[in-house]
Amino acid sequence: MVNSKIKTKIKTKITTGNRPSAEARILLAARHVFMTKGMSGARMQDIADEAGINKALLHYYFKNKERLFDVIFRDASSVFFPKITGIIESTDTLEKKLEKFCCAYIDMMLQNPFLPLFVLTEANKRPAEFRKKFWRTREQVFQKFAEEISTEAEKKKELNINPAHLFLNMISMCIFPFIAKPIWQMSTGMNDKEFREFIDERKKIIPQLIIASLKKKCL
């Protein structure tokens, strides 16, 4: 006879074969759905669709859309995190670290364009569980980054920086094009895949950018 384990793993590879499990599925499908329609546009109906899967079984993973974009938020930012923390921990100069910095954020947004709205809609309606959510220790990071740039400016006197207009300059100019897409769009008439290619050419333009403020005394 054959041991009721075996049967037991012999009958799910059969069932399932090599398709990934609902949970994944939906996440998949969530992520889809998010950057089409956007957070607020996105519907548990679209995303179950789209997961081919029914409303209910959707529900017995995820209660709601809230719950689906927190398991989302919190996969992008178990990767973008520890590689800016790389990045600001490396032994590269403070340039190249601006480079890698804009060039890692914008990437992240690429992958994730829904993001942008939902943190700042979220951070503003419940910021302190937005903090205790999202945010935890990741301060440090930052101010670990801040101290070094202060460092920076008392060794070059050439330089003037103020860490705070620093990081919102840089910042700001990765996440606008993200946020007014459709305005711009509109604006210039460019396509998904032009938008595309401008949005790479921001990964050097704004360190070049940021980089030649440094130098002048406007910080």
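What about the form predicted together with another copy of the chain, after the form predicted on its own?
No partner chains or extra molecules come along with it, only the chain itself.
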């Protein structure tokens, strides 16, 4: 499996034995190291160690650090920018849709706690490169959500809400706690278990709050 073809989606291929292939182990290790240290802080040696191979093999599979990073980052982006078509197109009420979205999104971040800071940091560091290499128009989650909310608002004559603010409020409240986790825990004294429970509570609180903001009286 040489690096000649760039894969668009990472799959952890398994060899005939029970141990993941070297390539799969590299990807797993690279994901972990890049996510925790960032592009500039990550060391090829760390990735090699964690994958249980040596540096030379990294270059055999992925040419250089940048290419390896790109594979990881592209995969990370595709997870971070969710596909909400499924939720949007369902026949649920808006309330139910928001609830499903928050719940699914928070669950995803519980499984990938470093993802938000990783994607946002790297997107900030080189915005031009990000736009060119990683930005997919299809990932414009916001557009669909905005339409959905606008039509919903029109139906109910609650036109005083700005979909942009509403959507940004929602994702802010979902994502930010994961970015601020260490500081928040220092500040409140929460341990990991308490933090986890606290986050779980937010799956209900956030959509409720958003729905409340739709009422004329609130905004």
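Residue numbers count along the first chain shown, from 1. Since the model is a prediction, treat every value here as computed from it, not as a measurement. Definition used throughout: the rigid core is the maximal C-alpha set that superposes within 1.5 Å between two forms.
Legend entry - Core fit, then M190 C-alpha moves 2 Å or more between the two forms: No: M190 shifts by under 2 Å between the two forms.
Inset, instruction - Determine, after fitting the two forms on their core, whether V71 shows a C-alpha shift of 2 Å or more between the two forms. - result: Yes; V71 is a residue whose C-alpha shifts (by 2 Å or more) between the two forms when the cores are overlaid.
Inset, instruction - Verify the C-alpha shift of F176 between the two forms: is it 2 Å or more after superposing the core? - result: Shift at F176: below 2 Å after core fit.
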